[in-house]
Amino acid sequence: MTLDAAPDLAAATLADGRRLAVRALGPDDAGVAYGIIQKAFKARPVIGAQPQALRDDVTDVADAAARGGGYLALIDDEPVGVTLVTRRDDDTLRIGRVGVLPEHREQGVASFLVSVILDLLSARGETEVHLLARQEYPQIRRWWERHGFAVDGTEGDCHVMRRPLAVAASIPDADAMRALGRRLAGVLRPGDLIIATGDLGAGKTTLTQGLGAGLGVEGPVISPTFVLARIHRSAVGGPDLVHVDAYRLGSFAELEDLDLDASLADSVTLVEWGAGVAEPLASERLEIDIRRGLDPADETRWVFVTPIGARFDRAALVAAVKEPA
């Protein structure tokens, strides 16, 4: 996935070569968005009461668009998906009306659309987002759980689900990426786990170099691709840095073979390519996602740092991520 520097547009290429993009919903798009919502929700099995989405009218969608709270997913410029984001009276943000045309399901459209919205909200400085998932549809709850949401209460016949948002920053070059790593080192302590994701060449190892410098560890920090894990001992009496490359690992069981538990409590552990593999190592962790911009000639990266669990103070994390080098 790519994200431009605004960021107000995202795009990806599907397996068959078609272009999947997301853009903000404009006032003239309300009718199209309403039609997608109706078709999407009518295609779902009905359990219990009719969903509120089918009781909405086009004016409700137009109102959301006027407030800047709607997004369209398009495949080769054809609108195929939509979602709305509303700010409630208690100032919480709520995602709703996530719908994809039935003929375009199981192509990753909904996941892409949601991930883009989470990125956009993070880049705007929002701290968390909520949604409702009807209790009669446990598969929908599980889908949202896979996207980082957790049940946080109930409202009527629905689960209220909540997800913390990332702290986001635009990083212009490799030197700034290393500086970010040095600043992040200041909020870390022994036992911390970092899971770093991003495309090849996005800057994961560059960030880790800065992290190693900030922790004061020995040796050059380079990608551990062929050895899978390197331990960099502290030269200043602090925690060691354990640098892991999980690119060739297919499961947590394979990661366990590296015996990281032996060093986890006393070290800072960073796992590149760890998403979907390394999460069982620690319920509280930092997840760092590094994205390229849409222009391949532009070195700018968007970095999204998401604290999972109560371990990290968000204010300190914001200061570390956004503070100029």
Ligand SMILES: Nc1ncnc2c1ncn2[C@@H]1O[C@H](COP(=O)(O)OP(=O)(O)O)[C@@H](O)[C@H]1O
Second form
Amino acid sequence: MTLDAAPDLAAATLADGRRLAVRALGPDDAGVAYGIIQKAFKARPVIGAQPQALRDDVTDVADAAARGGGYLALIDDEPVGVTLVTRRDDDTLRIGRVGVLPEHREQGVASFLVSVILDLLSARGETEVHLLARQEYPQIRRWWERHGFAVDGTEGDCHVMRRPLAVAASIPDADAMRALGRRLAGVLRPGDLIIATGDLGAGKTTLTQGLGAGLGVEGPVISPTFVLARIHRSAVGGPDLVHVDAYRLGSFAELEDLDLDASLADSVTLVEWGAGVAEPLASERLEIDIRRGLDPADETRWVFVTPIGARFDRAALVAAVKEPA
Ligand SMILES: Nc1ncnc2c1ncn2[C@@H]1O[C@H](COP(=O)(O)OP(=O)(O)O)[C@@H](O)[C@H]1O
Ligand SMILES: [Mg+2]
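Can I have the other form now, the form predicted in complex with the ligand, not the form predicted on its own?
Let's see the whole complex now, leading with the same chain.
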């Protein structure tokens, strides 16, 4: 087993205090990973044909691991989940075999594993990923939709689901975060929506300060935690900035009650803590996820900007997000 040697790629703390980590699958971990896939897929209700995953053998998993395309989720160092990412002959990337041991379900393991992998692929400069979801399982399709995937075609008895990957940047300090916000302002126009996600202190408000500066709105931009929403008028005849804090809003209905509608079409709107709440405001939007690394002493933030819908030109976004050389 190489499990002890592999460094954690990411870690989180579960509700019960245990540590959830993600590691790359080493060449010697294929047996462990294969066992998890078999147990996870056998535990699914059987509808129609046997899932392809149950026809794998351990060498398929070992091959994926050898190509650097396997990941393990561990709770307190015990492997509980796995997924494989394979590069297809047409050079596209496919996520498959997302499996969590039945006794470790319902704790967010699969969600964490998938979000870490999406971040990793983004950080490597990959632009899109897809997967196959069996059509008989609408709940699986909905699960992937919650992770930003959309159905785009069929293959056999499966939906093909695709997701654009984020444009990623590493941001060393608060000034660099404001500079990123200023650059992003350059690709925004009235009616645009940004949903910003990240723990308390991640830098959502700091990013918004740069956005406000770039848009030329009246400040100061400070956290709208208590007022829920604040409108910053443009000082330059451009769009206003609507800055919303959705932390206390449990639902889209409550967000609608803020009655922002009138301003949204003419403004740039940024919703902090907006994931899971603000999406219905706009089918085309930027989703920005801000994360810290594993070392608490390191101030660096990783910022992942995902364009949802055709509104945003990827090349322009890359130019704005990546630090000019
Ligand atoms: N790389 C960085 N990016 C953004 N903020 C940083 C960074 N390093 C340190 N900070 C500090 O972290 C804090 C982020 O706070 P804030 O923007 O209010 O976070 P949030 O709105 O996500 O809760 C600020 O005090 C900021 O100065
Ligand atoms: Mg904030």
